[in-house]
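Below, in structure tokens: the form predicted on its own, a single chain.
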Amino acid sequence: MSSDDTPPPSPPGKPILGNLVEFSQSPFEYCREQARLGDIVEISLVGQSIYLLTEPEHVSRVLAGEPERFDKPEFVQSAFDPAIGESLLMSSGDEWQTQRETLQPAFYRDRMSEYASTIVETTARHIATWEVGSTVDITESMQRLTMRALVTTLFGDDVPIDQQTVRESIDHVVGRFGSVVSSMIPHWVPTPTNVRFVRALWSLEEVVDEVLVYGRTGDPDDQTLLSLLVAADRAERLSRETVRDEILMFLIEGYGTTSLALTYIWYELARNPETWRRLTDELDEVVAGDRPTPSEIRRLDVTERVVTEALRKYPPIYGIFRETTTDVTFGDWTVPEGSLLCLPQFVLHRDERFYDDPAAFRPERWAGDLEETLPEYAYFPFGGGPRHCIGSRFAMLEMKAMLATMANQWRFDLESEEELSLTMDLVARPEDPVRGTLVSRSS
């Protein structure tokens, strides 16, 4: 509250159940045009209030300036502490910051290179199967290509995965952590959902024990993320669930967010012909063969561009929570300790007073010099402060590559080119597939 004890903006609404109706019908939206209330609005979701912060200085302030301040809400860590309770996206402290240096040396630059090579390797082998005139679910055939680089690079060439089970059990792990009202119900209470995530937990938890077997007869000096978790299980400083829920994390993090990235750019290259005719004009001229070379990848920046504005207007991750740890002001308000703040990538990446026409997908914005004039927290789909996304400079790169090598062999023609509705999972997903007629670029 301010110091008159007037309280932030909010919406109004129906007793009991507040702002929910409304929030339910279309979440993005709803938030979009309450954000227009003030830096801060108090949004109430059936007695919990939820602060939205849409001033890139207060989104600093707690993900930089003052972590300490803020902590991660407790239904978040309940609905995640069954899965990766102890990874590095739920610790905190010194155990965090053992975890992250253990992991650091698998995303050092000088691994991407490497990384490059085995991502367009793994591309080409997945498009090989490609047919002219073929429909295909695009973000389906996302997942398998993004699983599959993701194991070899990060585990190893012949790490022994069903991938196909293992993608099952995290849209089953996924579909909880995706509802606010699931993921509040405790997983040992038998709810359809629970009784699915309970089942998929298992099967995954089998996966990474094989994983790990695997990982114990590789070579101890490999900088593999799979041989680094091996090597600190060895030396004791990570304990074994630590290590089992860093693979899940990486598993369940990397596999949906880059599937779900490319599957916009996808969308958005064939509703933008100009787009898409500078994306390939620089394919023409910079990557020699089918296949685009690590040195090559590095040069594509109207590439670069389509994937920077791709995580602009579709943010998989598309806010970040947080809990009060005591009575913080910002601006006018004073937020309550024991708040729920939300830090609304969806919002912020397409405020006006940051962007000319943000509805509109225009990776040419990025051409000048608007990434140096932007408030720093304007875009983060990565998150930010010392939690940034550890893989981030990983996930740019495959991108990257994973688009050159399709795009230089093939597009999409859309089965429907409406507007995409967006549903608020544990990431922003299409609401209806995605579909799409392959057509080789040398027809």
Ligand code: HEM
Given for the second form:
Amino acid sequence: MSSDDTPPPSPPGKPILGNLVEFSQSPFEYCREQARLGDIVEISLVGQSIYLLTEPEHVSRVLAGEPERFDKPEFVQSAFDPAIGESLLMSSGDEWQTQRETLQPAFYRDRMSEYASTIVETTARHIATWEVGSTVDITESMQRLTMRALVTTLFGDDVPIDQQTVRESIDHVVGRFGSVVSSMIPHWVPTPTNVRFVRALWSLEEVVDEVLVYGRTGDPDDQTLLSLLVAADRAERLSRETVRDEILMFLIEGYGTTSLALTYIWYELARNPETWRRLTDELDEVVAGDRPTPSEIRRLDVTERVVTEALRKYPPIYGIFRETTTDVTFGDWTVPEGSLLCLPQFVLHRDERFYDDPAAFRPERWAGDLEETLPEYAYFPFGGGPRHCIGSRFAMLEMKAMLATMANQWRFDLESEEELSLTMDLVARPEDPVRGTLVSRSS
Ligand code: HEM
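Since the one above is the form predicted on its own, can you give the form predicted together with the ligand too?
Okay, now the whole complex, with that chain kicking things off.
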């Protein structure tokens, strides 16, 4: 509330339900529309107020300026607790600090060339199975690819896990967050979604145990994420539960986000022939062989802009949630302690104040000085401040290397070029499968 007790603007709602009905029909469009009411807008979902913050300065304050005044919200904590409650993503204070320091070496810049070679090799093996004229569920294909690359780079070459089971189990775990309602029902209530969730967790716990056994037999100095975790476990710096949650969290967080971004990239490339031409011109000029080398990948500027633009238009993590630990004043409004804030990338990344024609997919917008002139936090696909994505450098490299390797040989003709309708679960995903027919670039 402001000092004169006027609440932030909010759309009119129904008794009890608040804005739930309109929100559920089309959550992204609804929030974008309501964001026009002001730089803080209160949306009410069955008695739960969510404050949308759409001023970059406010976002900066929450993530980077005074992060100690904003916690991960209680509903996120309790929803994730049974799965990854002890992991880096969910922990706080000294525990978070220890985990971040322990895991950081796996993401140092000097590890990236090594990862690039492995990612390109994994991608080349993946596309070796593609056949001209066959129709592919692009999301599913990108999920298989990113899971394989994640496991190989972060855990080791021949970790003995059944990746399909892992992907299915993760989908069930994430499926619990498929709607506001299902994520709010405690996991021990035996709804069909919760039963699948609990079974999937058991199965993932078995997988994680196997990964750990494998990790203990590996080279302790190879600095993979797994060997760092095993060393921390041995030194009792991290508890066994934390190590297990960590592995699970990396599997969940690391594969869903990048595979979705690659899906959106393929979708937009198929709809934008001019962008496709620019991308393939660059590949033809820079990549000498049939797959890019690490130093060639570094020179792929158009490719990088395609990835950057995809993360702008379709940020897979569409919003970051925080809870105020004290009353906080943002401009004219004071938001009370315990309020739920949403920092919505999906609104800011399409804000006309910062981007011309924001609904258009235009990678070339990043070719000039946009990045320098853009207010900080008008673009933040990887979050910001101390809790920024630890995997951001890895993710950018992965998407660039995979795209360059695939697009060097293949493109997709889409089954449908209609505008994508997105659903809001843990990530922003297409409501319907995105399918395409494979076309060889050499034909
Ligand atoms: C396109 C790909 C990705 C996007 C858009 C993305 C986005 C994000 C965002 C927005 C956050 C901040 C969450 C918050 O502040 O509440 C985050 C945190 C995190 N991400 Fe990512 N991420 C991506 C890929 C990855 C990958 C590939 C990994 C691991 C290999 C990863 C691991 C993590 C971890 C561990 C955190 C928690 C960091 C902490 O709290 O200290 N992410 N990510």
